[in-house]
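This document starts with one chain, in the form predicted on its own, laid out as structure tokens.
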Amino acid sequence: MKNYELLLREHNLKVTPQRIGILSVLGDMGHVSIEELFTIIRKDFYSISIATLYKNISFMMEVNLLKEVKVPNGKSKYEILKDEHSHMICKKCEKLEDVKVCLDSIVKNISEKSGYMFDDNSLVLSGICPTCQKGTV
């Protein structure tokens, strides 16, 4: 179990039970939508509102503790920020997974050709996971 209290302090955020709960769910599940998070966290914090979740997620994104993963044709998911990586999503079971891909040369090439200066990039590859290909989901 990670020390979420320390992680909040390192990002200069007030330590609250709700924030520790949010980080704990994200740490356990990896990628979670607001709706999924709300359903799970209400079991421990029955009076928490969806607005409170959005506010806390926003604060944690502002200090680079959390990152939003924009899922094509789906709801955004959130994760604890870690090493640079991209994502794969299954079109059938909607499982979202991390994948290590270095985008540096691609981004550099596009920047040189377009003149854009990029400060962020993300890649979400969609397809059918091995489990769904076997028809076991």
Second form
There are 2 protein chains.
Amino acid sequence: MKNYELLLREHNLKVTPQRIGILSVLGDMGHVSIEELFTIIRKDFYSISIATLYKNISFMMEVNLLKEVKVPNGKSKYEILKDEHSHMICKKCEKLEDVKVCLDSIVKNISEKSGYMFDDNSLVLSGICPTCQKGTV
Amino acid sequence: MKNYELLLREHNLKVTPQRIGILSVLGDMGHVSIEELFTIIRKDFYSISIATLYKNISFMMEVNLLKEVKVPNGKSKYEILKDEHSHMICKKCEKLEDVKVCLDSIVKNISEKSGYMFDDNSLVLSGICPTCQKGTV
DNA sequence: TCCTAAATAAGAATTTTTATTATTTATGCT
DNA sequence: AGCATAAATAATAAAAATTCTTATTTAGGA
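Having gone through the form predicted on its own, I am curious about the other one (the form predicted together with a further copy of the same chain); can you provide its structure?
Everything in the complex follows now, all chains and molecules, and the chain you saw is the first one.
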């Protein structure tokens, strides 16, 4: 359980129970879509407005507290910003996981070939996770 | 100018003027969002329905004729399926470009570490293109 | 040329996202 | 601690994006 209050203050966002709730869900689950977030957070904040979620997610992305993960064939999910990493998605169970990958040399190479200056990247690998490989389902 | 009629037949889709129109736009522009496609294609098919675009894009993805590119901070774009490649997006002019990258060793490495079996990946590098680096704008 | 299943256009219906506004709340200041 | 004020929230409307429905048209095979 992290100190989300501090995290908000560090990013110059006012501390509200709703915001702490949002961050708690994200912290617990790792990656959450707006839809999922709305369902889950209503257990603690029954009358929370979906607009509050959209607005706060968008605020938190602006101040680099959250990052959007565009999931192939799925809805976007959001995660608390952490060290650079990539993602793996299982096509069967739809689980999304972080994975540490060093893309430095690849990025450097493409930058030199293309002349682009890159400051961000997103890599998502799609396949079947170990668990789903076992089941015949 | 490619033979889109053949391309459709090869994927067991009926050949209609609208479908050839969609593929022509995609072939010419490389990557197009639904919105852009609708604007452009109406020059040739004034009364085309947006539902026709959605439905056909979706059909063509099902039969692996098109692929969706999820653009960071932007709307999805669609491209005619071709050899595996990655993408570069310019944050200033929003241009999206293909780039050939070999991710084999990285994918293999992650697969071994994680136990996942991967059959697809999407890498998008974000930055500033050479052209936009020049202008002070 | 004709038949039939599929594709299209048009528009309705849903879903997703954003905007508006009255009320409530967090936070800095006394 | 209590107040003032700017910002956040809830509720709802509005807008945008996507999907569904249905009558009509069309592609492709017989």
